[in-house]
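Just the one chain here, the form predicted alone, laid out as structure tokens.
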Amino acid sequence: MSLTPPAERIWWNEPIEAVELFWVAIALVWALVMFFMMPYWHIYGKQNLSSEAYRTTPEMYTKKVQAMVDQYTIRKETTRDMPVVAPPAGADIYMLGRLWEWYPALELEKGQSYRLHLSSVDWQHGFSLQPENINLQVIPGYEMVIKITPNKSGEYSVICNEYCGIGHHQMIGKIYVK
């Protein structure tokens, strides 16, 4: 029992019951299935996203995000006049996490593959791109990167998975694939 202290203070030196020997040896081989199955998950299980990630400041990418929007806007939609970004096939692209939006939203070309760069110049806001579900921490003063190839047309709706304050349920952003 562990509600009393062990009658003998030196424990280490007591002798292993067979049933914790069994146990350890399980969670012990449990543990290396796992940890050896970490690569084969990565290169052929699709689940984690091979990305880079920069230092940078809120001020140099937000200059990056604006450049990528005064180049390449086709229109500007909803209320608030968010631009829809249309960059040409194989482009660095940007998008922006900030109270409550993401910034600009994007149209790209089925097929075609992207440089997706992502930041926040305030919180840490989660990206998570729907239906795909497809899932990241974007932290300010870092700048993820990620190859994206859509491989279907629709409208995807991108949504921030980490509470950022009250408007959190506001920040949804899109991406257009043509």
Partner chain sequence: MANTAEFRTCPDTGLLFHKPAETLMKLNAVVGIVFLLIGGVLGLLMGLTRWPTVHLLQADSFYMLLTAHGVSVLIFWIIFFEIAVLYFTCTTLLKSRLAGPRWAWLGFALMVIGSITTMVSIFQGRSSVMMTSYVPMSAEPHFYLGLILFAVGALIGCFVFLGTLVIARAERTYGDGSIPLVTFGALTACIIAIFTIASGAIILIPTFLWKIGYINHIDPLMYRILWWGMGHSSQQINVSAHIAVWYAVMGVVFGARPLSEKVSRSAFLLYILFLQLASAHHLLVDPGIGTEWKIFNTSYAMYLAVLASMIHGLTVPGAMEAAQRKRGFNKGLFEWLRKAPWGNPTFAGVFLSILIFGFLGGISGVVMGTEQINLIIHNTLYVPGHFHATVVGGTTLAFMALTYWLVPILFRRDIILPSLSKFQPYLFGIGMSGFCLFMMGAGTLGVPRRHWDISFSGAIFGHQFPETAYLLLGLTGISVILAVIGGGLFILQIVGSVFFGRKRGETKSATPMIAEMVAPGLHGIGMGGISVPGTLVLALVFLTSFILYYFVNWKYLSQVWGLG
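The structure above corresponds to the form predicted alone; please provide the structure of the form predicted in complex with its partner chain.
Keep in mind that what follows is only the chain, not its partners or any molecules around it.
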């Protein structure tokens, strides 16, 4: 039994049970199918992360975000005057995570692609786009770039889903898609 040493001293010469062999073969085939899906999706799927990312600093990143805000702000919202920024299709757009807000709000066009840059200026945050449920890790010192193509219009929330301190559950941003 499994609590005592093997019945056969030379157990590695025992024949394998047919049912085990059959199951190992099926499981292996299934593992290969799952492996194949990932490169396949990189070629034919529309939802992939490229690994485009740059080293940055809070100062550098804040400057770039502010340049976009200064150029493309169309209105301000909420009691805290959060700028709503509408850069042209294809543009580099920026969102910055900090304790405890996503800055600024963005207004995008449906069906157009943008290069979205994400970084944090303090702690790690989680970019969680709702109700789409797209989730990305945002790490200080790293500027991640993702090409996004909104496929539905509407109002989207960006909530923080990486714990970042006591105001974590109030950290929320907006993306409007026209």
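Here the structure is a predicted model, which is why all the values come from computation and not from measurement. If you superpose the two forms and keep the largest set of C-alpha atoms that fall within 1.5 Å, you have the rigid core. Residue numbers count along the first chain shown, from 1.
If you fit the rigid core between the two forms, you'll see the Cα of P39 move by 2 angstroms or more.
I166 shows a C-alpha shift below 2 Å between the two forms [criterion: core-superposed Cα displacement of 2 Å]. For A27, the Cα coordinates differ by 2 angstroms or more between the two forms after the core has been superposed.
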